[in-house]
Amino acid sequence: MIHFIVATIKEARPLIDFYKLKKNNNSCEFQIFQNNNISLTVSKIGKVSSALSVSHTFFELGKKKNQIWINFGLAGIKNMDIGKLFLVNKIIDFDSSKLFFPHIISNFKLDHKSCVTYSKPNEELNNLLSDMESSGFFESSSKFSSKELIHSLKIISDNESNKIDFNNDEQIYKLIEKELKNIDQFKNEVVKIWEEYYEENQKLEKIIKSLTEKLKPTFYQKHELSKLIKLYYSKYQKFDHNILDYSKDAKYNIKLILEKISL
C-alpha cells in the first residue's frame, strides 16, 4: 500500500479528489482517507505531529512493513518560482541538527532539494526548502519501511518576493492540482522499487524456508541464517546452495556462509 503523510486538509483535498479516497470512519486521532491501494493521513502540521501520524496509520491499517510512504506539502524557499515541485534529497532537523537522506531515483526527471524542518514557520527563507514535518515523518517512517520506499515531495508555496494566501482554499487546490499527474507518476516510479524489493524479498524467504526444512536450526539459528543469506544476497546478487554441506548440522553451515561473506 502507497501511504501519504499530508499536514493539512487543504493539502491533502487534491490527492483525495485525484485517487478517489474515501473517509476512513474508524480513525479517531487523525483523519484518514482511503482505496484500496492508497491511504492519505493528514497528520497536522509539526514534525511530532507528522511522527505521529506515521505510526497511527500503521497501526491502524494492518502493521505491514515495508509499505510505500510520501510525505506531501507545501514549502518556502528563498528562489525558486511558487509551484514548482521538488523531490526532498536530504532532511535536516533544525532543532537537533539530524541529518536523513533519502534513496533517490535518479531516472525519474524531478528536481532536488535539501530541506530543513523547523519547529515553528520560518520567516528567514534561505536556499534550502523550510517545512515543519519532513524529518519527523522520515524519522518515524524509518522504523517500518526501507529508506528505498520513504520520500518527501514538496511545491514551493512562498519565496523571499511572494507567498500565497494559506487561507483560500482554492489557490490551494490550484497550486497543487498542476502538479497531480507528476506527483502521480512518481509514485509509479516508487511502486516499481517496490515491486522489485518484494520479488527480491520472495526468492530469499524461499531460499530461508528450504534451509528451515534441511538444516532444521534452532529459533536463534533460523534468526541467524535468515541475517546471513540477506547478507549473501546483497554482496552476489543470488545464493549459491553449493557452498553449503548438508550432511552437516544447521551451525556448522552457519559457519560456511559467513566465511563465504567475509571472504
Partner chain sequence: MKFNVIYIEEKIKDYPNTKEILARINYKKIIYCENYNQVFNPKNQNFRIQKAEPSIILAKKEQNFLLNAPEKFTIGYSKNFYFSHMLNCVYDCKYCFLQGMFNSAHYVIFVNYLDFFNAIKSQVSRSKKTICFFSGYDCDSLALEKITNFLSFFLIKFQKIKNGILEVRTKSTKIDIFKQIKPMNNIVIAFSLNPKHIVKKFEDKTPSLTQRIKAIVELQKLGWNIGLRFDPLIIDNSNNFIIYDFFKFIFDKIETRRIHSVTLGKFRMPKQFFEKFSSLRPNEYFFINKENEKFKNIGIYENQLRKFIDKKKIFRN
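Moving from the form predicted on its own to the form predicted in complex with its partner chain:
Partners and other molecules have been left off, which leaves just the chain.
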C-alpha cells in the first residue's frame, strides 16, 4: 500500500480527488482517506504531528511493514519558481541537526533538493527547501519501512519575491493540480521498486504466518520454515499446502518441504 502523509486538508484535496479516496470513518485522531492501494493521512502541521500520523496510519491500516510512504506538501525556497515540484534528497532537522538521506535513483525524473525542517515557520528563506514536516515524517516511517520506499515531495509555495495566499483554497488546489501527473509518475516508480523487491515477500509472509499458526514451530524451526518456504516458492513460483501434513508437527513438515525441494 502507498501511504501519503500530507499536513493540511488543503494540500491533500487534489490528491484525494485524483486518486478518488474515500474517508475512513474508523480513524478518529487523524483524518485518513483511502482506496484499495492508497491511503492519505492528514497529519496537521509540524514534524511531531507528521511523525505521529505515520505511526497512527501504520497501526490503523494493518501494521504492514515495508510499504511505500510519501510525504507531500508545500515548501518555501528563496530562488525557485512557485509551483515547481521537487523530490527531497536530504533532510536536515533544524533543531537537532539530524540528517536523513532518502535513496535517489536515476529513474526518478524529478529535480531533487535538500530540505530543512523547522519547528516554526521559517520567514528567512534560503537556497534549501523549508518545511515543517519532513524530518518527523522520515524518522517515523523509517521504523516501518525500508529507506528506499520513503520519500518527500514538495511544491514551491513561496520564494523571495512571491508567496501564494495560504487562505485561498482554490489557488492551492490549482498549484498542486498541475503537478499531479508528475507526482503520480514518481509514485509509480517507487511502486515498481516495491513490486520487484517486496511484493513476493508479502505473499510469502502471509503463507509463513498461516503455517506458523498451524504447526506451532519452535523459534529455530520457525526460522528454518520461513527460509524453506522462500526456497520452495522460488523453485515452484507458488506454495502448495497439500505437500504438508498438518496432523504432524513442525519437524516432520520441515522434512517434507526439504524433500520437495530436494535438499
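Heads up, when I say rigid core I mean the largest set of C-alphas that superpose within 1.5 Å between the two forms. Numbering follows the first chain given and starts at 1. It should be emphasised that the depicted structure is a prediction, and the values quoted were computed from it without experimental measurement.
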Practice problem: Determine, after fitting the two forms on their core, whether Gln221 shows a C-alpha shift of 2 Å or more between these two forms. | Solution: yes
Exercise. Determine, after fitting the two forms on their core, whether Asp17 shows a C-alpha shift of 2 Å or more between these two forms.
Key: no
